[in-house]
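Starting off, we have a lone chain in the form predicted on its own, written out as structure tokens.
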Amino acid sequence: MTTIGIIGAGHIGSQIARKAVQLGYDVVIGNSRGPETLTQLVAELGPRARAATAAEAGAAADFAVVTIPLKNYKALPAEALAGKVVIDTINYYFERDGHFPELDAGEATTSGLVQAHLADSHVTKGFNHIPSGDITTSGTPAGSENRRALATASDHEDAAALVTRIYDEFGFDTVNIGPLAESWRVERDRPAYVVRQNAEELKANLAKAPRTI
């Protein structure tokens, strides 16, 4: 059974736990506060759920899942993440994180900055522009009208393609939008940020997207 290793039990983390549990994945949640904090939300997952530190969830994992500050984001396992897909979710909000000049001044991306940390890993962004509670409850079938559309962006096809595969799963369709380099497309306070749209709605709000805000 493919094992996913989610980083960050925040909103994100615990519902994306929650999805691929009822998907019959197993899943190895870890966090910044130990794994004794991580109790009540493993006894809700079941027994396809332990808790464990950030690097034995990486080391757990078939493919992981990062969703925490993006402040913190070089506290993340390299090591252990060495080889694998990394399904990025971390966004930018400097009054949180402080100021990334890089960012600010639209040279660089999130995951662009995730993706350079972890330099063994094959980083794809995902989840990062839909609202927490959307992601275990907004989901349908393949080919259902109106599907919900979410993008990645990744510099590696097998990544891309892994993402591709769990959105199908969780109940989304998938716009690529290509390398890192245009992940920003995607990033807070764009178009595409955390509002409901389908496919074609999606498109149309990376293409009007402004570089900086």
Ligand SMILES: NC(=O)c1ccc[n+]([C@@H]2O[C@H](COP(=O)([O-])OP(=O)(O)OC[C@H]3O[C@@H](n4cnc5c(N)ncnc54)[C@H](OP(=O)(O)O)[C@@H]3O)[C@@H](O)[C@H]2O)c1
Contents of the next structure:
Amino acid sequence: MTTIGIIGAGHIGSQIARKAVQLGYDVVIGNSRGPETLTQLVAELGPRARAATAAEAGAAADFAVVTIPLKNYKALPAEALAGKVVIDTINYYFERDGHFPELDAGEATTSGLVQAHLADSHVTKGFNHIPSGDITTSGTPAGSENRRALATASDHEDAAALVTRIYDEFGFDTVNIGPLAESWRVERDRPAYVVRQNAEELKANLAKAPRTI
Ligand SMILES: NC(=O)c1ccc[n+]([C@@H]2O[C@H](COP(=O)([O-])OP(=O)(O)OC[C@H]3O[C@@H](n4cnc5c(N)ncnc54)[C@H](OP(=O)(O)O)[C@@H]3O)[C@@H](O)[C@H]2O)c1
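What would the structure be for the form predicted in complex with the ligand, rather than the form predicted on its own?
Every component of the complex follows; first up is the chain already shown.
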């Protein structure tokens, strides 16, 4: 049985957990306030899920999802996540996260920052440009007409391959942007951000993205 460690139990973390347990994954989920604050969520998720600290969720993971505000990314448990694929949903909202000058200047990417912190993990961008509610409702079987597509980017082929498989199981096609250095193409306020698009539309939106906003 595969265990997904989910760090962050808000809109996105809870939705990924819901779909994951439906698909037969085991889930260990953590937040910043402690497992006792997740009683209701794990009761809803059922016997495949348990709450833990963020570090325990990382340690239990066969692969992980990190889904917290960017301002806290340096709190992610690098040691627990070492050697693992980490799907990174994190976006940059300066209104929430404060300003990151390297992001404002177009000299870095959000997932690049996460990869630098999780230096011994294989980080891949995932689920960052889909509204949380759509994760459980807008997937369709492989080969469906006009199937929704989601983007990824990674410096590690195994990580991009894993998120491609997870996207497919969740009901989405994948467009691989390439290395993390190109992942700005699907960051906030670009044409591909939080709109429903199939793979061809997503590729076109990625291609016309401006480097800075
Ligand atoms: N909402 C969306 O539709 C959406 C779509 C795509 C991507 N995103 C991005 O995905 C990330 C999560 O978004 P969200 O909407 O799910 O946020 P959210 O509802 O505010 O939830 C954030 C979660 O992160 C946890 N957290 C914060 N700091 C932490 C830390 N240091 N260690 C462990 N857990 C921590 C919070 O736990 P506590 O409550 O205990 O602090 C909470 O469970 C963000 O970067 C967001 O920009 C969001």
